[in-house]
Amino acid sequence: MYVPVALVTIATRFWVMHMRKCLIAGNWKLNGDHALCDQFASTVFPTDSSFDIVICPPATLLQSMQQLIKKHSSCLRLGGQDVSVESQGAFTGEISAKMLHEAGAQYGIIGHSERRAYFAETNEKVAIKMAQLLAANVSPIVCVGESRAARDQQQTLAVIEAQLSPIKAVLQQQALSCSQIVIGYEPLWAVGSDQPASPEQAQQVHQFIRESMADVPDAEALRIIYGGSVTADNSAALLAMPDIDGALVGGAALNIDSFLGLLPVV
């Protein structure tokens, strides 16, 4: 029997998009305490497989967050913030890829757009600590965006290039599974705005990432998500776009109704 091209091209692609699980992760950045992260591993979020939920506070929250998942048998994922691109030695104030671990991480935050603009975080150093949270066995969510003068001037596919080159590098190099990164694109102009990216530009973006990874190991298991002024009322449009498979969520995460009216419905 003959089935259109068309037909088995898109039959592929809705098969390869449920393979991969949607991953929700909440970024406290400098925020939070022992009693909110009491409240969060206290609620019983949904339990389908379907989809990861990753909450990521600040590093001297990490074992305590830890041990009350593990106290009410949640189904919330640990993650860090940041991690140094050293493995150890004397750098004060650093924190391993090994450390994060050990502190119960399963993923780490990098090259987020604070990091970038307030800590000069270039490229390639973003690309050195993906290494090291791989070594460690922690999955490295690897931010990337532009600013609005780069989207002003046309230049964001451009700029999401250069950042990727030298993770796609490492990945190569070290014949490194795309199964174990997630891409997070975070528009710097959208980020704590009230302007975040139309589901249509995120798309866009997304699907440049997808296309530009598809040389690298297992590229189609390649998780990529949306970051910048996600809410409730923009996350289920964001979330229907075909290469957008999750979200990193700032001001959202800080408040449990509001992450909860993230989820996606299943």
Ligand code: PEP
Second form
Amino acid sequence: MYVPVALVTIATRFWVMHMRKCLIAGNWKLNGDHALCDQFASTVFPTDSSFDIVICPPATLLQSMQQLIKKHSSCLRLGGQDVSVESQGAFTGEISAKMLHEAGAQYGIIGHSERRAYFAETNEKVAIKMAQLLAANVSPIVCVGESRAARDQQQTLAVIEAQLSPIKAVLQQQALSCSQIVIGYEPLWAVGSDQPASPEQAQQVHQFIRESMADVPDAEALRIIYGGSVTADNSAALLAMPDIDGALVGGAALNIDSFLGLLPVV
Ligand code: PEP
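Write the structure block of the form predicted in complex with this ligand for the protein whose form predicted on its own appears above.
Expanding to the full complex; the earlier chain stays at the top.
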């Protein structure tokens, strides 16, 4: 079949090059309201098949966002920003993986650097959260990343390996597949700093993560996304890297125009 070159879109080229579907996830953190949900859900995004777009609003907005997505037949998918290590019981304030799933979340961010720094989230806890999400049919977006000090001391890969180690152990022990999970590489010094990693810096760590995960079932299907000051100005160069399968976006996901601007071109 003849396909005019002009119709081979950048997004399609991404898919052919990477063999993994691109994932762009917006993390709203402690921001957003019903009006922002409505704005995102009523926007017609450039594609609903060549890449996945996930929005992670605060937990209280998940259900209304889910209803708005249905109302507007939006291609958006939903994600939670965290999950409990517990599945039920006397744990005031916690939200279980099953609850996230019931609220419409298909993804759940875990191990974000802010949760690690302010809420004592250890590598081991992150692995338990991953198992909880997988058991509830929610795909974990597992964040890893090194501090500026660790990078300066050439400890980046050692930090990443320590963060991945319990994750790999759970996946291997429970014979779980890499196709269900996403790793988010988010260097702490790049998050919210307007100082993104260069495409080459990010690619080096993504390649390391891919090699480190090679023994886990379906390793070739593992999506590794980059986060840290992604904007319209740098997303194309980052996404062009062979081991960068998408982006995790904070600040630029709070505004519909800046978010649209960083999506792969179709
Ligand atoms: C984040 O917090 O996950 C993030 C990537 O934030 P920002 O895009 O603002 O750097």
